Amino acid sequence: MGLGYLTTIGTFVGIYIILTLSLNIISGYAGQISLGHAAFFGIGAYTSALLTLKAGFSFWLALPAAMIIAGFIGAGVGIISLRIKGDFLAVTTIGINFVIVTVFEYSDFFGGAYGIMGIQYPMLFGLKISKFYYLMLVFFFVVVTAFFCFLISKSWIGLALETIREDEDAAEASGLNCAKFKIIAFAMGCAFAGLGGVLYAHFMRFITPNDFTFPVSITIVAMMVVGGMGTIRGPILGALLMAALPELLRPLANYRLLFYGGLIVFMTRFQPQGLFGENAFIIKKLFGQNLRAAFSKRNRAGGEEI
C-alpha cells in the first residue's frame, strides 16, 4: 500500500468519524431516530461547493457557512420531530434523505445527476493544501468535534439531552423544555453533517447525488450502533472499525448494505450497548465492570469521587 492510498484512507475515516459523531449527538445523546442523515452530510458538501464556485468564497469562509446552513435546515428537521416519534420518525428522517438527493439530483442548479465538479482544494497562505496536510486539516476538525461533543456531554444540555432519552414524559413533567433540547439537538448534529460534507467535497473535488443516498445514512448509522450510541469513544472507534471492513469485504461489495443491515439488527438485538459503549462487552472484560464504575471506583479510592 502507498503513502497516497494510505492517505485517502484515512482522510475517509476522519471524515466518517465526524458523521459518526454528529449522528451521536441527536441519537446518542437525545435519543431522537434519524435514518437520513447523509442527507446534512449532502447539504454541506453541495453548500461550499456553490459557495466556493460562483459566489467566490474561500474555503474557511464557505466551511462555517456550509455548517450553518446544514444546522438551519437540520433545526427544521427538530420541529417536525417534536409531533413524531419512534417509527414515523425514521420514515420521516428516511424521507428527507431522499428528497434532498431528489433534489440534487433533477435541478441544474446542483449540477443534475452530473453533480459538481472542479471543487478546489483550501489555500493555506497562498498554497495549494497537499493530500498529506489535508489529512492533517480532516483530524484536526475530528478533535473539535470529538471536543465539542465531550463539552456538550458535561453540559447542562448534555444533562437535559440525557434525561430526554432516559425518559421524555417524565422530562416533561419535571418542567424541561424538551421541544427546545431536542431542536437543539439536531442543529448540533446536522451542522457537524455538514461539516463532514464539506471536506469530503473539497477532498474529492467532484460530488454526485449518489454520494449522499441513503445507503451512507446506514453506514453512519451502523458505525454508531456497533462502536456505542451515547459515548464519544464508540462512534469513534465504530468508525475505525467499519472503514476498514470495506477493504476486508471487497468481494461482497454488492452486498454490504444487506451487511450492514444485518450488522445492526445484529447489534441492537445481541449487544445494544455496542463494542465500546457503557457496560459493553468489551469494556467488562478489560475493567470487569462498566467503564464509569471503574473510574468512580478509582476516584473515591483516592479519596475523590466524580
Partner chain sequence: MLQQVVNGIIIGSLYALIAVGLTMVYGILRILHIAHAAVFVSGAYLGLLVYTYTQSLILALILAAVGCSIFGWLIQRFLYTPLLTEARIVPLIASVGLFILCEDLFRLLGGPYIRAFKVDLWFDKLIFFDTVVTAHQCLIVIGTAACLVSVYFLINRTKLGLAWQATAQDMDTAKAMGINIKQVINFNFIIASSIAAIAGVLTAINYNSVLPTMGSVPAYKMFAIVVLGGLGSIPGTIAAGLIIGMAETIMSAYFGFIMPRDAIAFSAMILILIFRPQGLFGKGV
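I have the form predicted on its own already, so could you send the form predicted together with the partner chain?
A single chain, with no partners or molecules, comes next.
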C-alpha cells in the first residue's frame, strides 16, 4: 500500500463523510427519509464539470455555483415532501434518483452514458495542486461541513428541525412552519451533497452516470444509520468505518461483499441506534454512561457550585 493509494482512499472517505453529514441534516435532524441522495451528489459533480469545461469557470467559482444549484433542486424535493410523506416520500426519492441518473445518461448535454472526461484538477496560485493537497482541501471541507452541522444542532433552526422529526402536528401547534423548515433542510442537505459532488468530479477527473446511482444513495444511508443518525460523530465515524471496510476486507477477496452485507445486518440488528449513537455500546463503554446523561450531570454539578 503506497502513500498515493492511502491519499486516494483518504479523499474518498472525506467525500463520503461530507455526503453522510449532509444527508444527516435531512434525515437525522428533520426526520425526512431520503433514499436518493446520490442524485444531488451527481448534480454537484455534473454542474461543476460543465461549468469548468464549457463555461470556463474556475474550480473556486464552480464550487459555490454547484452547491447553489444542488441546493435549489433539493428545495424542489423539499416542496414535494410537503405533499408526499413518510414511506411514500422514501420511495419517491428512489424515483428521483433514477430519473436524474436517466437524464444524465440519455442526454448529450451531460455526455450520455460515457459521462464527462477531462475535468481539471483545481489550480491554486496558478499551479495545479498535488494529490496530497487535494486531500487537505477535502479535509478542510469536511471540517467546514461538520462545523456547519454543529452550528445547526446548536441553533434555533436545528431545534425546529428536530421538532418536525418528532411530531409535525405538535411542531405546528408550537408555532413552527413545518413546510418552511423542511424545504430549508432539503436545500441545506442537498447543497452539501453538491459540495461532495464537486470534490468528487475534480478528483476523479471523469464522471459517468453510474457513479451516482441508487446503490450509492443506499451506501450513504447505511453509513448514516450504522454510525448513528441525528448526531455529528455518528455520520462521521459511520462513513469512516464503512468506507474503510471494503479496504479492510480486501484480504477476503472473493467473500468481500458477503461480509460487507453481513456486517451491515449485524450492526443494524444489534446496535439499531447506530454504533456511535446516543445509547451505543461503544459510547457507554467509553464514558461509563450515555453522553446526554454525562453532560447533564456535569451541567447540574456546575449549577450547584454557583
